[in-house]
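The chain below stands alone and is given in C-alpha cells; this is the form predicted alone.
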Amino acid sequence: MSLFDKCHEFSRWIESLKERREFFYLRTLDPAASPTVTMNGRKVIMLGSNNYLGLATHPKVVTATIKAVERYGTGACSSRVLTGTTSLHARLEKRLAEFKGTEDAVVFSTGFMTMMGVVSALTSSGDVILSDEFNHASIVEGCRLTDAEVRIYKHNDMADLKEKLAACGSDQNMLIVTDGVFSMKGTVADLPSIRKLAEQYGATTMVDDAHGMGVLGKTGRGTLEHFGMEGEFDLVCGTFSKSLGTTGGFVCADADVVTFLKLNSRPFIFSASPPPASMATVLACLDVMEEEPQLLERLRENTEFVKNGLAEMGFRLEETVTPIIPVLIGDDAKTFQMAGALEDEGVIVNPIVPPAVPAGSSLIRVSVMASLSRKELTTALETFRLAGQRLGII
C-alpha cells in the first residue's frame, strides 16, 4: 500500500476520460480573459469567461495595473496583520465600502478564504447556519470548518427556508447565508423573502455577490440593488475574480465586524497578503464601472441576443437575468459531446454535469463579456447552431 496509490488510479481515469473526450478542465488560454483566446495555437472565441464587463483587459485597468508594479513591486511579502497592509489596501477597503454602502471592509487573498474565513470566524458551537443547497463551495468550506450546526435549505426555497429557522431555539444565533446569484444556473437568490425571514426569526443575513457585482442592478452594484435593498444584509461579500478583473476578495460590514474579522479569522490572519498591484486593478475597474455605464448596457444587450438566438434555435434554457445561460441538455455524454464539437468548430464553453447539477440537468454553461463583438456573437451562434443539429439536441 502507497499513499499516493490513490493518485495513480485518479490519473488512470482521467486518462480515460480524456480518451472519451469527457475532460475540458485545465485548456491553456492565453489570454484566458478576452473575447477571442489562442488554444493549441488557434484563436477561439470565449464563451466561458466570468470577466462580464471585460475589465480585466481594459485599457484604462491595464495601465493602472503596470504604474502600481513598478510603485508598489510585485507583492507586500507579509501578511496583512503584519507588514503586508499599503495604503492601497486601505484605499480599496474604504472604496469598498462606500460602493455597498457599509460602514467597513476588509478584503482579503481571494474570493474563496473570503466566504470561508467569515462563516468559520463568525460562527461557532451552538448557533446555527442556514445555508441554500447551491452555495458556493467557498461557503460549504466555512461550514465544515466550524462548530456551528449546518442546515441546508432547498435551493431558493422559501418555505422551506422558514420551516428551519422556525425549528431553531430562541437563544440561538442564527446565519443564513446565501449566493446572490448561482454560478451554475445563473439564478438569483429571493434576497427579499430572505430578509423579511431573518427580521421575522432574528437572523443574520449573509450575501455572496461574485457573480452579481458588475452584473445586476441599475449602475451594476449587484444583487442587493437589483432588489433596491442596499445596506439591508448585515455581511456583504465578493470576489474580484469576475467582473472586477483580478484576484482576491471581501467582506463588507459593520466596523467592529470587520475588525473582529481582520483580527479572528484565520484565512485572512495566516495568508500573504494580495499584491498592491491587484488593489488597484480593482480600484481602476470600480472607476471604469462609474465612468463607463455603457459597458454594462453592452453586457445586457449581448446577453440578450445570445439568449434570444440560442432559444429561437430550439435550444432548452433556463430562465435567468445574468450573462450566465445555461443550455439545458439533460444527458451528460451528450453534453460533452455538444461542448466537444464546439471547441472543435472554435468556441469555449464549459460542460457542467453532476455533481455540480442534479443528476439528468447537465448542461452547456455559457458565459457572455460585454467585450466581445457582435461579430463574435453571430458566428459563436451558428457554430452552435450547426453543433446542436448534428447532435440531434435542436
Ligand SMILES: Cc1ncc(COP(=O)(O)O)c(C=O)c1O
Contents of the next structure:
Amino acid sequence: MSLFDKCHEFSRWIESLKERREFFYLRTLDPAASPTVTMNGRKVIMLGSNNYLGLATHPKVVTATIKAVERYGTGACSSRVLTGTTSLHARLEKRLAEFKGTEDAVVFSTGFMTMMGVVSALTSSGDVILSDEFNHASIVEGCRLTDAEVRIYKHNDMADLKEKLAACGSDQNMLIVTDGVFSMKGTVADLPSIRKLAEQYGATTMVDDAHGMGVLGKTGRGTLEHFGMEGEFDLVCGTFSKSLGTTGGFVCADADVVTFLKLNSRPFIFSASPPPASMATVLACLDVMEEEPQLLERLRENTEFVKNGLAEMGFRLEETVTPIIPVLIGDDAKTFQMAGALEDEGVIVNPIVPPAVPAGSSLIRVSVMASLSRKELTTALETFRLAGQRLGII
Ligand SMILES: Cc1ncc(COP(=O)(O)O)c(C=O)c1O
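Here we have the form predicted alone; I need the corresponding form predicted together with the named molecule.
The next block holds the full complex; its first chain is the one shown before.
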C-alpha cells in the first residue's frame, strides 16, 4: 500500500481516456491566446480561449508590459502586505475602483484566490452564504473554508433563492454570491432579481464577473452594466485571466471592506504579490478598451457570425448573449468525437461533459475572440460543417 497507489491507478485511467480520444486537457499550444496557434507542429484555429477582446496579444498591451518588466523587473518577490505593493498595484486598484464606480478595490494574485479569499474572510460562524449551484469552484472553495452555513440555491432560480433567504434568521448576516456569467454555457445571472431579493431580506451581494468583464454592457464593463445597475452590488469581483490579458483578480467594494480584506484574507496576505508587469498589462487593457470600442463591436460581430453560421448548418445552440457559444451535442462520446474531429482538422474547442454540465447535455464550448479574422472563422465554420455531417450531428 502506498499513498501514491491512487496516482498510479489514476494515470492508467487517463491513459485509457487518451487511447479512446476522450482527453482534451493540458494540450501544449503556442502562443496560447492567439487566433492561430501551433499544436504538435501544426497550425490550428483557436476557438477555446477566454482572451475575448484579443488584448493578450494587442501591440499596445504587449509594449506596456515589456516596459514595465524593464522598469520593475519580473516580480515583486514579497506579499502585498509586506514589501510587494508597487505604485503600479496602487494605480491599478484606483483605476479598477473608478471603472466599477466603487470607493476602493484590491488586487489579488489570481481570480481563484480572490473569490476564495473574499468569501472566506468576510463570513464566519452564524452567517449564511447563499450560493448558486453552478458557481465557480473558487467560490465553492471559499464556502468550504468558512464556518458560515452554506445554502446552495438551484441555478439562477429566484424562487428557490427567496425560499432559502426567508428561512434565514432575522439576526443572521446573509451573503448572496453568484457568477455574473456562468463559464460553461455563458448563461447570465439574474442580477436584477438577486438585487431585489437582497434588498427585501437585508442580504449582502457579491458577483464574480470573470466572464462578464470586457464582454457585457455597452462599454464592456460587465454584467452589471448589461443590466444598467452599476454600483448596485456590494462586492464586484473579477479576474484578469479572461478579457484582461494576464493573471490576477480583484474585488471592488467600500473602502472599509477593502482595508479589512487586505489585512484579513489569507490568500492575499500569505501569497506573493502578482508581478508589477501584470498590473501594467491590465492598465493598458483598460486604456485600449476605452480607446478602441471597435474591439467590442468586433467581438460581437464575430460572435453573431459564428452563432448564425452554426445555427444555419443545423447545430443546436443554447441561448447566449456572450462570446461563449454552447453547441449542444448531448451524448458524451459524440461530444468527444466532435472535439477530436475538429482538432484533427485544425480547430481547437473545449468539450464539456458531466459533471460540468448535467448528464445528457454535453456540449462543445466555442469561445470567440475579437482578434479572429473572418477568414479564420469561415474556415472554422466549414470544419464544423464537415465534422458535424460526418458524425451525423447535423
Ligand atoms: C467564473 C470564474 N471565476 C473565477 C475564475 C478564476 O480566475 P483565475 O483564472 O484568475 O484564477 C474563473 C476562471 O477560471 C472563472 O471562470
